[in-house]
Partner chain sequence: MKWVFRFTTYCILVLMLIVILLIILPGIRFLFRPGFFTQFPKSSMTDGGIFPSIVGSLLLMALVFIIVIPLGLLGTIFITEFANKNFSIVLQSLAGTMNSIPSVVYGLFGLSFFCVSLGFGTSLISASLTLSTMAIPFFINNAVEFLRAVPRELREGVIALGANRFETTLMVIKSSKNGLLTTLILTLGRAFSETAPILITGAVFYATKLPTRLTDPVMTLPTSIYAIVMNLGEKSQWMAKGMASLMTSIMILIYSIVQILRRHKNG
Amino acid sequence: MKKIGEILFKSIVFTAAILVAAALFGIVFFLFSESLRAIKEVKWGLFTSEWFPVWETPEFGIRTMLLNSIILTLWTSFIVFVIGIVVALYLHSYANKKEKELILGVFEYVSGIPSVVLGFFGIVIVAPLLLKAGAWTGQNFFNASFMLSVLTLPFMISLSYQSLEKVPKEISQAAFSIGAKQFSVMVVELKYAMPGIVNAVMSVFNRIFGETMIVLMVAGGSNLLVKSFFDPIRPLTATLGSELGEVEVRSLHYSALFFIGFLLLVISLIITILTNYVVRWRERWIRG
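Would you give me the structure of the chain only, in the form predicted on its own?
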């Protein structure tokens, strides 16, 4: 009976793995097949800076939106990384039990807030404050970066803290026993926890790069390359979210939007593969 249960369990897991892999392959194939018309007809014009899909002579250049997506993601990931590591180190090294429960509990509730609610908060609260501070529009790069930070910071803190908690106590005790100061011990613990922290950073990067609702609501929607924190911008996901529901099916515009979706998926897969490689490399380095 036990053997039958094991066989049944393995069959379910194996079937689920095949279905997930097939679904991923199907999504990639579907996006690529719908993008083919834009790739064949627009060619390298897809990577120019002009996006005017409804003009008499339409333009489908996504370069500015792609650069805005990358800049917004890199900047916000950096802010989230710095704050996340500092908070995680405090929780791991200095906070008492009550402080840990309170802070982690707060971030747990924040992590459950839907992105559309954060976007709404960005419009009705943050945008008017930015206007009072002198910004010429409240929906801009800063607003988008701030709300994306609120969205992803709980994940960064939680994953980094869990990685630090998994560091064997013997590592810290050995460092203290040879006279290391608290700061040096934290550096040692950070190195040991690095695979988990790298995984957290790349997960946050992927989350920010693919987020649609917040950037659609508070980024400003202007297809201009960002030059200051208060410039309105339009990342790739905002274009996809705002135009896909209104475009004529099978048109060149429709195909160009699918090319954006295909590009986002490819970049996301590359980041995931790179993350797995870096994490395994760091784990092998730690184990010697």
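Hand over the structure of the form predicted together with the partner chain; the form predicted on its own is what we had up.
Partners and other molecules omitted; one chain follows.
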């Protein structure tokens, strides 16, 4: 009797775990199968620059949106990376305990602000300021990049801070004892914490690339390649958010939107796998 109960329990927990694995394959499968129609019918037309899904002869080119997404993501992750490292280093090397608690606490609260609220903030507060400063539209590249930085900075800072804290004390003490200045010690620690920081940057990149609400609300929504900081743009995810609500199910347009989703999924999976690989490789490189 006891045996049966144990087997039953084991099979229940097994099913729960398998469901999770099945969900991932389900996601890949459904996104691919729904985008199949667009792949078959539009073919390489999917990568041209014009996106006019509701015209008489519709065009489904996502190149401009893809490039805008990439430019926005690269630029914002760069800013977040630089500022994040500086703040994490300050917290790790100089700040006292009270300061650390206060600053990390505030950042944790910021990380809890829903992205739709940040989008709202971008429209209601940042956009009028930008207009006053002379931009011709308040919802633009700069605004989106700013709000995305606010969204991801807390994340970047806490991840890099944690990996800096994990650097063994002996490493920095050894550096100090051979006469290194604080700055050189930081370089050493940074090098040691590199796997964690690489992981943080890649996650930030992934998050910005996939973030929908903020770009949908404050990026401006015009499908032109970005040329200046104050140009309105439309990244891939914004198109998904704005058009999916109104599209006819299983139409070509629907399928093309799923193709965008599939592309997002593939890029995100590639980044995740690459991150795992790089992190493991760097770890081996550092720890021998």
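Note that the coordinates shown come from a computational prediction; the quantities given were computed from them, not determined experimentally. Numbering follows the first chain given and starts at 1. Basically, rigid core = biggest C-alpha set you can superpose within 1.5 Å across the two forms.
Threshold 2 Å Cα movement between these two forms at I270, rigid core reference | No, shifts by less than 2 Å.
Taking the rigid core as fixed, quantify in angstrom how much the C-alpha of L19 shifts between these two forms.
-> For L19, the C-alpha ends up 2.4 Å from its position in the other form.
Rigid core fit between these two forms: Cα deviation of K10 in angstrom | Between its two positions, the C-alpha of K10 lies 7.8 Å apart after core fitting.
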